[in-house]
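Presented as structure tokens, the chain that follows is alone, the form predicted on its own.
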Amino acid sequence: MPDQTKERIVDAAYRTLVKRGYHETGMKDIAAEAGVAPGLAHYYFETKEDLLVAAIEHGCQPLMRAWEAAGVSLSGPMPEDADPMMFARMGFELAKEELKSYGGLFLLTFDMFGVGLHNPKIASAVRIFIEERRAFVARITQAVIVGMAEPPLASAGAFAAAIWGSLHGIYLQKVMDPEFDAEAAIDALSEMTIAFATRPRRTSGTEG
């Protein structure tokens, strides 16, 4: 049975960290938001760093459920009968929905990235966070590559890093400038990616 007190503390941490930021939020603030004693918050989470990681994971759950509803898990293999191009296109569409529905998650994510630049414990969590999501993109990318008329020179992992990094660059621009047209940027990235993946095989007359 889930520990409801722990879940309440994590949910409170998510709300408080999004609203106030990592450096302006203390364990007492999170405990007050959760309606528990500060000592109880420390019982479940030794440090604010631990709570930040838990809050990020909490905020990501709706996104993971959206993918699972579509038949793909973050850590599992692609379904055997999956259409990789469909999942690739769906991924870009979900990216647009994520920005509209979960803006607070991206505020917290970039806050975590910034803290991780100078905090080894958070840096380790950031690396795991990025590696898991890059690997997820790489599984879809590898499946797309298998169906390409002419396989690319770069690896699926390299493409995944480029796509993940490009999407988060777009997310960051939206976080910093609410007027930025992130959907158009994601559509452009999708168009470039899909056009490359569906390009015809070059003939000998066009090579070189």
Second form
Protein chains: 2
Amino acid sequence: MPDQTKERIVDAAYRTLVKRGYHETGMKDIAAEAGVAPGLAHYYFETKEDLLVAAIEHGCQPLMRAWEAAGVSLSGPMPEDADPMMFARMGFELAKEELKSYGGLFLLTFDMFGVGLHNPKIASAVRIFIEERRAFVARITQAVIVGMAEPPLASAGAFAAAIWGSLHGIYLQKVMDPEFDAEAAIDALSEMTIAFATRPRRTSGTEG
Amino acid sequence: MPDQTKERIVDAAYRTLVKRGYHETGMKDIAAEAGVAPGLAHYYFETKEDLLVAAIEHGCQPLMRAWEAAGVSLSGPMPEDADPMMFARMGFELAKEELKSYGGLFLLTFDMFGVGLHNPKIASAVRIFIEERRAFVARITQAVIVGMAEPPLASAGAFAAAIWGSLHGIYLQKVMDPEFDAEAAIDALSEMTIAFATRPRRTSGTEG
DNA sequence: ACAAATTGTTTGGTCATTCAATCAAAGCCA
DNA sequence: TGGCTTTGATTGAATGACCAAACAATTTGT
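If the one shown is the form predicted on its own, what is the structure of the form predicted together with a further copy of the same chain?
Every chain and every other molecule in the complex is listed next, the one we just looked at coming first.
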């Protein structure tokens, strides 16, 4: 049962890392949680960093599956026939749901961001992680822009960076303070972006 | 020269922590950078955590001074006479400048966020840090909302959380990837918020 | 003298990683 | 079927290094 064992270790790593954090968790803790000898974790994963990356990928799987069940995929193209505004609205709704169901994953992700600040291997994983999600938002944003009556000045990529960034910042505030009303913040972001995307064509006035 | 020594240690801590990160920096490294014996750091700061908090406060001072020179203070009230929209525009411009001048401070701040995820003392400092800045954005936002022709649905606090969050998220993307065009992202955020704040009164249509 | 400042070592513990040894399973040959 | 071997899986202890914090001793300033 080699694959099963590896899976057990990754799952134990996910749970332990979420609960205690990267720097506060030892390989021994993870091995113990998996019910396995300390050395075995290093048999499957050369370094603790590798195990962190594997644990996050493991933790992302349910979320990815939920998205694909909703008809979107992180890396795939936008469906041609659908209304892009509907995707945008749905995206914000999904963001609110995720916060309720995947709090542990966000915690671990933020931990990874912190580690990545001074760890090249993790930094590389973080850049890929961010780029994937930003590109996903950019695809929706691009489709929305195409349908705008009054086209914006900034690029789809720039809006995507601002919107993904806002969601990230809102998640952070929620993780650091459970009292924080993240749903209201996402609603505000949603209200602002949708109003902007659906604003009427400018009929008069000066350029700027 | 007791106060001067303490200052030297805090400054050395700031530089070392920015360069190497919290978990990768030892008290000995900081003491060595300050040109002081290892024990002295603990004479002035009981724990490494305290030193991290002090280092960040120390690093924030120049930024605070720059703000107050521009006529705004983090904790003070909004000037009554000024145009709130002008403050908003200026805030986004200042945000772009900060990224160029205070990259190290952002790096250390994000490091603190990461540590705070599983460290109660640092977590408390992080919550205060976020709350201060969010409240600052909220004051500007509130003043802007008062002057809006078409008032928004969400509260000033919710918009502030979304806007501060977006700036934070943009900074993160910049810190993790120097190629990232943070100015364009802030411009996009600025375009969106200002268009939203200055949208005309709705003359017809259904409620939503 | 007295207190504060400063030193440099010791303490007590942690942890990632390595390693030699054991165990289990699967093939191979008679 | 039964012994033999090889390979991979698994163990648990050892290695080697690091570090925050405590402490006793020394210096400095008043």
